[in-house]
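One chain comes next, on its own, written out as structure tokens in the form predicted alone.
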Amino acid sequence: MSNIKWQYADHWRTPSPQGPINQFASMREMDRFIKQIASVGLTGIGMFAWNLGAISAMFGSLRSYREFLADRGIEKIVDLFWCAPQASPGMELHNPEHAGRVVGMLEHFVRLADGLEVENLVVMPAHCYTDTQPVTAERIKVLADVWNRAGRMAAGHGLKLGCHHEFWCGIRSQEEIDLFYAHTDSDFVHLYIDTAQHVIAGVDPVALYEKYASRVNGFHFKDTRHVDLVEDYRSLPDPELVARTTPRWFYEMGTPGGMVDFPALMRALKRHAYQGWIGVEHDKADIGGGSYPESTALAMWYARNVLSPIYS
């Protein structure tokens, strides 16, 4: 399965005497985090772009952090992720007058990562649905223009821009996604598939991959037990936390009752000879007594024993 490498996407919390803490709490916690994900076969890491500053503060420089990762079996930072869930004065993704500000801010993060061989800049391409509406064809075209500019900027630094469609994003349905990609430049704007997010939004991630295989630059593999049938995606401020029907949306691959057909997706990846990274993500895994380390271990057991034999 040499065409596929597995990376871990930033979300992490563990119990402590001070309450739940993440890997940025101390050097000790970062060391424990990296060793735990490396021990189950993950060799890359995805990061929130806004955490680059915390990493520099902890390690003195991002290059020092890369050496820290390499010493523990992690090849590199693969993705930088950015989103702006809410619109705010002066920062509306769907306002063409704000496009330069959006691209400039993202270029700041991309420049910080120069020289680290980061591969992808992953973005949520709209605010939450409520702050994006009315989601019209004209507004989707404006958003496409913003991301065409950002994609060219990222390419100039050696990164691929990938759009990641949360189930509560302003571009979430199959029709909206199709219109968005029809208006974006296939050389500079790619699709980053999050399996659970698409299922919750009523979009089949396998069919989506089959349709856009040549434009896909990465994945977040996680599962869900729910489809949003009652417009929970309109909940504010964060539908992943406050939706009235579903306290926990996300689970690890292989969870009982999971709705993502990972074997079918893996067969599709093999048909299209996908080469690259797959991200293992556990967003809010600790809701209801869950555990990030446990979910990660279970997911990687599934990846190695169920998915790897499919794409071998």
Given for the second form:
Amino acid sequence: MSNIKWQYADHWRTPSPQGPINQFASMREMDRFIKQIASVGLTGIGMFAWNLGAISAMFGSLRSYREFLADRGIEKIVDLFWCAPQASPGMELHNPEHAGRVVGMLEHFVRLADGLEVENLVVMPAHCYTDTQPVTAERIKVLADVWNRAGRMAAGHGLKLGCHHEFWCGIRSQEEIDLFYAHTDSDFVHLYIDTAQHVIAGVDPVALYEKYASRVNGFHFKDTRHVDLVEDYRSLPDPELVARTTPRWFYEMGTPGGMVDFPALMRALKRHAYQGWIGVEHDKADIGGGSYPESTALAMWYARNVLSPIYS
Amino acid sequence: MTLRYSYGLNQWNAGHDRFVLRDDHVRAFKTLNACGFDSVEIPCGSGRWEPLGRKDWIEKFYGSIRGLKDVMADCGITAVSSFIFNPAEPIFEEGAFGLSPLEPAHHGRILQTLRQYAAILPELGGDRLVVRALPDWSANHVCDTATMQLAADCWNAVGAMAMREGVRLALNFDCVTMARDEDDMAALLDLCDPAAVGLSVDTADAAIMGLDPVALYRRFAARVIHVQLKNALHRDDLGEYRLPFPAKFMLGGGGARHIARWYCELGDEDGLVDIAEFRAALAAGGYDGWAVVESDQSPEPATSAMLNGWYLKMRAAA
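Any chance you could show the form predicted together with its partner chain after that form predicted alone?
Time for the whole complex; same chain goes first.
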């Protein structure tokens, strides 16, 4: 059995007579989406937690959805992803008084997925940088406390909590990441590495993995052609869309000019005998005429022909 | 039965100025390989925007035929199963703007044009030259013996030439051709040398014409040497193959019903062709050769390739 299984992370949009639509538009579109990702060798799927409701409505239950997936070659939902990019008066991740609300809301999603063998609850561990400021050691400690609680809650339901650090997240630099993991419980708070996001933030994902290998519970493998050199991460409302220097941040693995050293990362995974899922993600792949289906096929061509021979 | 799948590049090559860059080709090759395909069918073409369409353009663009083969191999594509040629399309390099197998004066030019493809196919791992057998429907032509003999003379000569290169010629009848039923096709096939000239069955075009592709295959099983495997969403119930420029006004423009898309992927729930039944017929008939999967008019070529790849792996193989 292979050590690595590949899963696909939810982002999807394709042309239709109604304009661009995603897989939640209809059962037919979901069918086409799942068949497309299964066709290129993906066997799991990551989902935004807030889409579980749409899935239940479409299929009657999440168990029915799992059967639908299995019939098309997809084993299961592997990850649930959640984030709160903006702070709001009633929901500040770095406000200790709101911790119960945060954990309770996440437990709602985790309970929905009970029995589905979902493996990871993946979160962005802070609001965007601008809304998290001032990013102080004290504030990072507060955030660590929230995620320690959430991690214990998730573990109680059989899930590992993984923190996914967007380049524009309140915890983004190597120093901030190190401080955060120093304050979090290694049994309950894991690191979920998004290769492109770390590179954009100036953090080497290979070195990051080497440092935290024992705490890593998953990956999003995607590439970028840019490092944020001018504090684009502070852009509002969404640095992934409105940064003044870079209209498109993310590309599929193997893209010309890609800055992520995936072969080096694969060699590191082999050294540490990583076993588990790797997520393929194509956030905003259609900016500038790109295509989610093509990016997915190209990424899996790269995974199969370049990465798997290194470690599979 | 030994069925070897290939995939038509025509879905990427949607007209002038498209699918020109080498990076476009590489992305298509990798996409197809990721979907489980290792061979492609190339449409013949003309002009600087068709760098795969002719031997001279391949050599200019890739340095040599070997150069193209190496680029394909790097992407996991090991063969060009076939070239497909429509004599009515312009050939700018040869000053040809509408050759026809029904014009004896054109036979030599068609033969000369096709020599290049027969010559390079073996190096590219392929062995089928597919041609549009007859022109569009026209009130001035009928599929009588005299007319079919004109076409047969042309294709017998091409077939003999190709056979000397180890390539076989397959006659393709699309849904807007002047041949409207199996008897029309038989009228031409019967006049062609079975050793050199065979039939290419296109499942979707047969369905659009109102024919049963399974019955079509069964009738001509002994002559079928090439299959184009695709599905269709509509029949030409209005007889719009009679429109002028039917490839544009009917297939491209959608005809009077404004049909947005005539073709679809193999497993589409609305598809008219029972692909599983057709495959079973191929097996029963002992078909041994290429099945070229196509998705003409695909709005998203990668999606079509992925859905077709999924169908062949998850359903057709079952």
